[in-house]
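One chain comes next, on its own, written as structure tokens: the form predicted on its own.
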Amino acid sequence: MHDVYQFVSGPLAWVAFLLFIGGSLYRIIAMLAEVKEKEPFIFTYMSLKYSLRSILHWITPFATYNWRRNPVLTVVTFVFHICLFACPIFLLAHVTLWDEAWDIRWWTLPDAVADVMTVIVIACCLFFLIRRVTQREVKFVTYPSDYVILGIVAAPFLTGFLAYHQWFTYPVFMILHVLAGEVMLAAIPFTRLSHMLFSPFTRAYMGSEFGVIRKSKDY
């Protein structure tokens, strides 16, 4: 069991990071190259002012019409994303690993807070799952891969929660936790999770088009 953990937390972790970084760079460069080739005129009206205006409004709760139109979804979405990013980055156990490997450390969350945030992420994933199954307009645009992606996102948090509380076999769930995190990291550039890479570009494009060309707001 120890050898398996050493493998998944060593060589396999490097593979996951390389896939994430390399895949992300490739997707962004390929997207920019495609835009330049097929629609080069877009770059002529890109505006930093309107790009930032759009991005800031869309990352602010209830600052846009669509956010205000769906208050429950808005709250769940923002809470989900905050916990999704903050919990792994500021978890004491994760920061300790960075400290031991690279002598890099930063502020950490209390374990109790991280525990609550983990439960929130899992609960939000269940909310998104139920929403995809029950709401007709969402179900219509849902593919089987969307359910897989939900599982990929929930798995690191569920296995980490079980490993932390040691409710079952700790070594097994620790290995599953590391594997789940690596799968999620590697999947980001190649699945719909890539929206974390492309969202700023989309908002910059929409904000610039509405601000410069249409003289209106996109929010």
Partner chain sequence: MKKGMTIIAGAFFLAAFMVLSVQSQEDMAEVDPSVFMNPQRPAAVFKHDEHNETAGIEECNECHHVYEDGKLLEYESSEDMRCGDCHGLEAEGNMPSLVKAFHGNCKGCHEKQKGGPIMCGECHVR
Contents of the next structure:
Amino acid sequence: MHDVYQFVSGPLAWVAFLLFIGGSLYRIIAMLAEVKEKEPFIFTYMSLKYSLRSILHWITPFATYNWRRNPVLTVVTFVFHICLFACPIFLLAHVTLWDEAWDIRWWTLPDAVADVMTVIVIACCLFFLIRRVTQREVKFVTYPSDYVILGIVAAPFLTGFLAYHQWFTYPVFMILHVLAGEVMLAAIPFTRLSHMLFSPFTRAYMGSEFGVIRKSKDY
Amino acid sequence: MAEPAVTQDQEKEEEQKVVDDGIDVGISRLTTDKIETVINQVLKTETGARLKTYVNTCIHCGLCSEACHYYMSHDKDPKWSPVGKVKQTIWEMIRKKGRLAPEEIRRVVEIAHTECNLCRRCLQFCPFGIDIAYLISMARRICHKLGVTPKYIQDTAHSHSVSMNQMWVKGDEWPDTLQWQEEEARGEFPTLRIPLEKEGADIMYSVIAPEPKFQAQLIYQAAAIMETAGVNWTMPADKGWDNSDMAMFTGDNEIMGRIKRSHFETAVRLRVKRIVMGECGHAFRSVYDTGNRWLGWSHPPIPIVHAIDFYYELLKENRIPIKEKFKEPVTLHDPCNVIRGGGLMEKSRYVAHALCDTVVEMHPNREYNYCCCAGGGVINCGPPYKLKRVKSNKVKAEQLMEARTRGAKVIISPCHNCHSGLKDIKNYYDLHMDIKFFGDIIYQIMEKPE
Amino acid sequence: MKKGMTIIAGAFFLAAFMVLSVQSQEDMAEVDPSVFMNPQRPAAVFKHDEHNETAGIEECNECHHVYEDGKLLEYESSEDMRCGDCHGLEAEGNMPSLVKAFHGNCKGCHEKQKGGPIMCGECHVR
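Form predicted in complex with its partner chain, following the form predicted on its own:
The next block holds the full complex; its first chain is the one shown before.
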């Protein structure tokens, strides 16, 4: 276990972060380069004002027509994404590892709060799963890959929860937790989890088109 | 809403038994290899990061579904949802790397041409701002390159190509029609002229070809308004007078470019300050947004003023004396291309309130209004698809019905496609409402010479 | 009422005194967490003599180190001090915080020796 943990938290962590950061940069740069090569007109229409107008509306709960039309989903989506990011970034145990490895540290969440947030993320994943299976319009456009990416996102939280509470065999779940987190990081640039990278760009472009040309709201 | 006279079974049969030579013959000439070549040619060379990013970013959440009138009108059957339609077309092409069987192209062409109006309402619903209309347009482009396009709309594209207008209006028919309308109108407005080829006029007035073809009274009305408001205007006597563009909707971008260039160049030849266009939505999209871009102009090379905007200007400056406001309560339909695509929602309301005593808002309205289900070339696919078209917009009938219960008697629809589409809906669902253009109302209530 | 309070308070202090007085290296079972205001994890398990026997540690200053100007003084040792006497709750200059010092001392050595617990829950056992 000692060696396995050393390996997953050492070299594998490097691999995961390199894939995540390198992959993300590659995907974004490749996209921009292709726009420049084949659709440079897109840059002509980009407007900072309308990009921000669009992005800000869509990252604010209930600020858009469609968010208001789907209150339950809106709450779940926002709570999910907030917990998904805040929990691992501000988790004491994670910051401790950053501190030990790189001598950098920042504000952390109380463990009890992080524990609740973890449960929320898992519950939200379940909500999305149930929605995918039961809602006709979602089921119709669901592919196996949709379940896979949902699983990729849920896994670090599920294993993290079990490891934190030290249920069942602690070292196994601890190692699985690290692995699951690394799989998620590495998967972001190469799966449709890349909406994390691309959505600001697609939003900004649509916002600009609607603001500059169509003079109406895209939210 | 009374039940339609035809039984549902009869209708179903009729809906499924569509015979369309444009599709049937086109498909008979296809092979999987040819399809593969064309799809990959379009996807690899004509599209780029935009399409890729849209496909890779879509998280399959289905949140666009309820934006679509097709989906809402078919008991929320997911095959009609925007993302459902992208799944059955573009995703399928990507998944199969372009190797679709000829019969699979039939479904693609049906969806792209007759089950999506490119109204772009779903663009406002997608949390990521994915341009679903663009994806469906690419499906149409592929169908076009495969030589599979519904016959009726393909015919209009042919007409554009040959005669530079949508309706096969021949060279002499055009000035003849204008002179005929001038003559008619001079009975009512003795000094009225429809100035042809007047170089240096302030405005070139352009219309869609169906106006001279079978709605010539609209030209009469426009001339009457111009005369009353004392506008320095002109119309071209030769090609370039038609602002419509069905090629844009068949994915025939090359012809779209030709007809838009001809339109712009005519305005430049006449040295006018701007182009004012009649109450048409798709033409506005073509001249203001799409065609100019294909030609390399980021914005139209000459200011484009839609009729709503023009009437707004005239009414604001009190240039049209009104005898008496329109009495019957009206409701205002917001056409996608000029409202969602042109931001004229408040000007449209200004005009409506300036002309009418009572304006009843339908809900949803402004840029969130439901589509008419005729635009985007769907009505131009002709009679074979009429039943599907009206049945696919039950939600519009409900929306109009609701406005009617609050008193609205007349629907104002400042767009030709919407106008025709709403007329079909009103007839099918027995709505008993009148449909008018702004121009109809202005002409009706303005002061005329004794 | 007042009398009752006095008895309770008295009993509390007595208990506290007994706990403190009996604590010595031999009986030590965990790292004393009392200095932490709001500990997030259970106290780290640490059986002093058992640990040293297993690890084969003879010299006190293997763990009870002394640093001066950032340099380890090889022949000095600090077992007569509490760790918190030097290490504050927050890091100061080169001096790591108490938490980090504990982690560095235990986990750091375990990693080097390729033995002993290195995952959070292996020391902070629930």
